[in-house]
Each structure stands twice: as C-alpha cells, then as structure tokens.
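Here you get one chain, nothing else, as structure tokens; it is the form predicted on its own.
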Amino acid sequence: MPGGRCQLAPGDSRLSRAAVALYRNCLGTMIGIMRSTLAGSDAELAGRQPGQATSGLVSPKGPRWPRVVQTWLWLKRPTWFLDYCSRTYGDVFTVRLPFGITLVHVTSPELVKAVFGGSDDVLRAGEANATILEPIVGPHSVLVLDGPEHLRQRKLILPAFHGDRMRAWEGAIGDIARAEIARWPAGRPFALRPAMQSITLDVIVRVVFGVEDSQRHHELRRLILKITSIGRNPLPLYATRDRKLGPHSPWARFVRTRDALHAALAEQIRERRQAADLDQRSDVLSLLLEARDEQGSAMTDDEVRDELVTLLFAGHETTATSLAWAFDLLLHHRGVLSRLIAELDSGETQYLDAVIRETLRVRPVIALVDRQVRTATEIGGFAIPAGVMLCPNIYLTQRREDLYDDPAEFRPERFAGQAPPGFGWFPFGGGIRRCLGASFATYEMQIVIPEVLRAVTLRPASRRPARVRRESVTFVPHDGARCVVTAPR
C-alpha cells in the first residue's frame, strides 16, 4: 500500500502472501490462455526486458512480472503499482498489459513537455484513443481525430467555453446544485459522488445540450445513466465487442443504448437548427451550431452529435468525481475547510481556486494521458519503439518531491496566489490536446462547492479520507466519499 512496507520485488523472500496466492492460483491457467491469445513474444509474456534497440539506446525498464500480474496490479492496486515503478525504475518505465499493450510512462516535467510538444506524425493522441473511445464518442469526436481534422474541430468547439459565455450559465448551475442539495438526507451517511453525478448530469443536459422539455430531459438522463452503467466495467463490454452472443450481451446492450442516445440527440439537434432564436441562446449546442471554420463551413449534424457525446463522457462523471474528492479532502482537513468557508463568506475566491487546484493535483481523476507511437523515437535517452503507448503520468508527476513539499499532503495554500509549476500540474492533459472542457469543469466546481458550503454543514462518515479505487479508467473514492449532513447552515 502507499506508505506501507509491502515490497514486491523479483526474487525478494518477503513477497506478500497476497502476491504468492495470486501466483499460485492464477498464473498457471491464465498464462496458458494468454500465450495463445496475446500479441508479443514468449520473452515479453514472461516479463523479460527487450534487448538493445537498433539505435544503440536501451528501451525503458519495467517490472519483470508476467503481464497477468502487472494487469492485476494496474487494475486493483494502481497507486501502489505506479509508486513502486516510479521508485524502482525512475522517470521513464514500461508496463506490459494484455493484448500486446505496452505503456511507457514518463513522469518528469521536462519529458512531459517533450511528449506534449512532439510531432503529430510520430505521437498520435487520437489514434491512441480511438480503439476504446470511438464506439462511444463517434468517429467525428475531437478525442479520436489527429492532424488537421482535430485542429478544425478544436477551433470550432473552443469558443463555446470562453469565459464571458460561461458566466451566462452560473444561474442554471446554481439552481441545479441547490435542487440536489435539498434532497440530501439529514443525520445519516450518504455517498457524495452519486449526488455530484446527479448535479453534473443535469448541467450537461441543460447547459450543454440545451434541453428544456421535461420529457426529453428525463429520457436523456435515463439513456445516459444506462450507458454509463454498462461502461463502468469495460472488460466484459469489450470482450464481447462485435461478437454474436445474443441481444443480452454487454456489447449488444451498449450498442442499443448508444443508438437510442444518438437518435435522441439527433432530434434535439434538428429542432435546435430550426429555432428562430438560435443566435440568442447560450447553451453549448446552439453555440456549436453557430460555429464556422475558416472556410465558413459549419459542423454537420453527425459532427455536432459526436462532440456533444464527447462533452458528456469527458465532463460528466470526471467533474462529479473531482467534486466528491474535493469534499472528501475538505471534510478530513478541518483547518482547510474553516479557512475556505471564512474566505467565501468574505466574498473572496482565491483560496477556493487553490483548493480546486490542490484537489486536482493530489487526487487526479485520470492517472495518465497517452500517445500512440507511430514511428520509433527517443525520449529521456531511451528508445521508444513504434506501436507502444507513450504516457505522461499525471498521478506521479503531480506527486514529485522536487516539485512539491510533502507532495502526498493536501495543502491548498501551496497554490494560494501562485501558479502551478510548468508541466508539473496537468490534470486536463496538455499541449494542443488539452481538454477543451477544462475551464468548464473548474467553473462548475467554483459554483457547486460554495453552494454546498452555504447550504449545509457536513461531517465525514469515516475517520480517514477515502482510498483510491479504479473504476474503468478513472480514480474514484472507494466509498463514494461518504458524509453526513449535520445541519442546514
């Protein structure tokens, strides 16, 4: 565990009992299956390091454990695994996962900068995302595009999140937050993360999709909740992808729900295009329909639909999880909470901004960003072969001792009136691929956190902050950030 004494080093006689049990119970059968299904050589499956690169540089080292062990740790003990790799192998290391997936992690600001500034011909973010995300967000999503197509979509979307335009959404977001807070039970524990998901989902439907009709609002919520529920466990979903396993397989249920969501959004787009007051509306859908590229062309209906779905999946549960982490940390650091409340009561927001930045630093929702390496390259003195994923590691970089004093501690004052270190804080990615909704996510947090603190007094339901648990590709509070409403404020 992080901060614990557990060591899992090859040849170490102090292997934990859990690891020994894992070896004995799992490896014999799973390695046999994996050898017949996974890409890669026997040496790779055994975890042995590749040899000298043709350039004379050596590939980054990493754990020598079989892929099945690394996969189990990546899924079940991700923070311990990343901390172990960082301590053992330094700023650049390799992790090997099933299906021939190889991840090369980089954790120093200089190398992160090099990746974000790398040539799009060599490092492809859209290509890295497409395999997993394209079935969800569609082929026109800014997340799965590279090159000129990506830049065009990005330029069309970005103006919708300009500061002046976002300020028009403050009242709607505040109303949504207050309505949800009014439903919270008093005097008994409940999980904050689902409550925050309810807020951010309503914000997406009202502010992004611009839905005003209550029946359509309800139907979109239902479809979104259903599809996100299916997607929370991606292993059975993608294991059944494109297989004829009947209408009740995870993939078949996902496709039906996705198509129904697409149809509902297509109807919303068609109606909005015909609205006489389109140019006067402030929702994101209307702004996307009004956007024009350098040639004066608008996005097609399919392009708009895919970008709406992208904003949904990139900004709904991630923002909700960041809000849950913020309150989990605040409630377990009473001095920070008291200072924040006092400054908000005085009308100041600088410390609120620091709390948000520190939350995103110490509890990033996404652990890493990735780039598909198209042609062999070099980074940090290591050879990076074509076909691997090069991954700036958000979690590890933002916990570097040479960047932050006591990096594991929650100390918002480190950001009070001070900008984060360059390429040492990137919870939204960086470079030309930085999340388009970053400003929207932080703006939403700037509204929701004060609304909660003005409305109720909370106490944590546990003595310690929540542990980090992996859910799909995100790091979430293991207990949903449970708390208790003690009194209205």
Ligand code: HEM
Second form
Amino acid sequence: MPGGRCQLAPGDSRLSRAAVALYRNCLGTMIGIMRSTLAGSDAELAGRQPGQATSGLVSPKGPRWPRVVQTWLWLKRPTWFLDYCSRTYGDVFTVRLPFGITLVHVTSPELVKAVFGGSDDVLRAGEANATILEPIVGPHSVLVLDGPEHLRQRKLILPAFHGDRMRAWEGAIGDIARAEIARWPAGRPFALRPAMQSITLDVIVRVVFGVEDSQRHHELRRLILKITSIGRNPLPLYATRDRKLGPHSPWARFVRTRDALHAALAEQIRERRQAADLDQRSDVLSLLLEARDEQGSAMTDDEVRDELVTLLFAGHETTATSLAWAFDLLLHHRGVLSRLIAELDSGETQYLDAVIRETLRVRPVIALVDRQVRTATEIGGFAIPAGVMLCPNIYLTQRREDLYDDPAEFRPERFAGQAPPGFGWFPFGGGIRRCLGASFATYEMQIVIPEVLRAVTLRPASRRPARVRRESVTFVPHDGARCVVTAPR
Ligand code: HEM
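Can you return the structure of this protein in the form predicted in complex with this ligand rather than the form predicted on its own?
Up next: the whole complex, starting with the chain shown before.
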C-alpha cells in the first residue's frame, strides 16, 4: 500500500468497497471511511505518519509495524495490543490498518470528554456507520443519521426508556428469565452466553416489539436468529454484497431474511397503529407510534420499522454478553458472589448495582467508540487529520491506574455507594451518541441476575475466568462463559 494511502477512490469497484466494508466490520470499528463524501487531501485521508507536522503540531505516535501485523494483533490479540500501545505511547496513539484506515485512540478522561463534547459537524458517527449498518438497520435508523435528523430520532425514542415506563416490563422480563432458567441442564457444563442471548432476544420481541401472539413471536425469533447467524460470518457476507451470485450467496440470503423480517415488522406496526388501546400500552413499539416531534409530527411506518431493527441489533447481544461476563466474574469470585446473594436475600440492591458497574468496567462488551473526523482538528496537543477515526477507548480508560486501584481486578466494592469517575467509566459511550438503551440494559441486568441466583446454584466449568475474545464488534468470553448447575437453590 504505497505511502499508506487509501486505495479507494470514488468510482472504485463494488468489490473494493465491499472489501473495505468487510474489513472494517472485522476490525470492529463499525465505521467506514466515506472518502467520496469527505473533504480533505489524500495525505489527510491516508492519515499522516507519526511525527509529521500539521500547523506546528505532530500526529500521535503508534507502532511502526506493517499494517498487516497491526491488523492481525487488533483482530486476534486485541487486549494485548491495546495494553501494549497504551504502555508504549501514552494517552493518545495511532493504530494503522489496511485500506488507509487509521484509528487514533484516546484514553484519558479529559480527552474523552473533549471528543464527546466535540462538534457534530467535525466528528461524525452516523455517516460512517451507514456503510456497514444501513443495509441492516435501514436509512432512517438513529445509528446512521447525523445532525438534526439524528437528534430528532433520538428525542422520539428516548422517552420510551424512561424509568417509570420500564417498570411496566419487570414482570415480563422476570417471566422470560425464569422460563429460560428452567431449561438449563443440571450437572453438566453449558455456555451461559447463548442462554442469556435467548433471554434478551425474547425480551426485545415481547417488550420492544410488543408481540404477544406466539406464532408471530416464533416467526420473528426464527428470522432474527437466522440473520444474526449470517452476520456472524461477515467475510462471505460482504464479499458477496450487491453481486449477482445467485439466490444462495450469503448476501442474497441476508437480503431475503432481512426483507422477511421487515415484512413481519411492518405487519406488526400496521396492526398496532389500529389497536384501540394504543395509548394505554407500555411496549416500545406503541410508545414510538405515540411519540411526536417538536412540530407535532409522528414517525412514519418506515422510520418506526428501522428504529425497531436498530434497537434489536444494538440491544440484544450487547446485554446478553454483559450478563454472561457478570456471571463469569461472579462464579470466579466466590466472596463477591456470597456477598451479593446475602444482600439480595436481605432486600438490598446497592451491591448488585456495584457488581453491574464493575462488570461493565472490567469487561466492556464494546471496547471503543469512534467518530469520523471530517475536518482536520486537534486533540491533546496533537494534530488529527481529516479522514481518521477518533476513538475514545473504553477498555483502556476504564483500566487506568490513576483512576482505579488494581484496575484489572474485579472488585465491585469500589462502586458501593460511590459514583464512577467522570469520563473514566463510559461503557455506553457518550455525548449526543450515548447509548439510548443504557438504562434498559442496566434494568434488564438488575432483574435477570437475581432471578438466576434465586433459582439455581452455579459453579464455573473451568478454574480460571474466561479470556476476552473478539467477535465482530464485541469482546466476548472465549468459551461462552461455561458453568454447571449444581442444584436448584
Ligand atoms: C450492556 C448493554 C449495552 C452496551 C454495553 C451498549 C453500548 C453502546 C455503545 C458503546 C454505543 C455507542 C455510543 C457512542 O457512540 O458514544 C451504543 C449506542 C446505541 N445503543 Fe447501546 N449498548 C447496550 C445495550 C443497548 C440496548 C438494550 C439498546 C436498546 C434496546 C441499545 C440501543 C442503542 C442505540 C439506539 C444506540 C445508538 C445511539 C445513537 O447513535 O444516538 N443499546 N450502545
């Protein structure tokens, strides 16, 4: 790759675009370089070499290894690689990947705050997300929009996750969790992550989509599982994107499944609009249909459908994996587990909240968030060229020794009655893109963890906690968090 330049230009082949899309998906950035839509010179788009001056400032340093080596480490040894870069280069460093993709990581609370407070005109999230995500979530999704349109969708969605409204879902979430726990095998190892995925999927279908009819529930579940399994293998999916390779190509199967999912949701939306009790209902779909923007306008059916798909894909696996991590950590820290059970038995929930915060700190499911830099800017005294991704690094910031004692240790006590340090704990991202489902995810964890602990006694299937493994954009337990039910409680 001469001069480290981006090889793509407007008009390049679809295959090249698909390769970049695929590549970025694999890298876990969820964000593409929309070169054709960006202003900026080739050098800016490629990302300058370390030490090169830009208006008197230098770009952040980073490993000088070939991009292919950095890519392998990023994919296969992500925590080792991030720890190494942080130790060697400090609070701001550059990672270079093929196709001119350049990630500038920031790991100090002050700089994270600066990124989250930065102008939406300079630091864009939605525009870049669109490359990968738009075929899945649709053009109206809050994830792929920027500027006023993004803010409008956020304002329409956010009230659905207000604390008072969520309380109406407690019974349904508890029922779903108990039904799943009843299916767990006794005395032999099983993986908790898929079990948790089953719970969070049912919660989305029932509480978010408001589906009560069991046949439709079953059909939606089937389609979602199919689409998720196609998406787990992004290489063949994006390599066949938009190419006429017959009905059995991964992309063709994806499009068929997605269209079937859209059709089922469209039917659900149409029926719900006509429901006589629409204004009494507490599911997210009904609340979205009732929501009005500042001009008094409601969302169209297409907008509602895209937001439902967004909530599904943003909220289902993230919450399930966080639950799996919570149990993996609890089962390998018997003292913490005993204290949690004792406090829950006495009706206290403060320690549970600390356990959830500590899990999200030490095992963040999403390791970093990213903003595409639209025009050259400056951060922490470094020049940040247009075209690079500026990445507040959740994993590294949440493990800083100057913020946390023994930062690698799972120690919920640090949060008992204690708020996390500002911009030193942000598993849900921040600023105007902060996760819309943060309260919902936390609420779900507050219900599911006690349900499990009340119903069964678990022991870990292995002596050591699971290692972190990358799966697409998430950090997951390498073995799915295996455990054994030893007895009903
Ligand atoms: C533990 C579980 C979860 C984690 C760790 C998580 C994390 C995140 C992160 C890191 C972002 C990006 C924020 C940024 O760019 O600054 C995000 C965005 C988002 N999340 Fe979550 N999330 C979780 C659960 C959920 C749930 C349950 C929902 C909804 C049902 C949800 C809906 C969204 C949406 C809609 C966005 C896009 C917000 C925007 O672009 O304005 N998430 N989430």
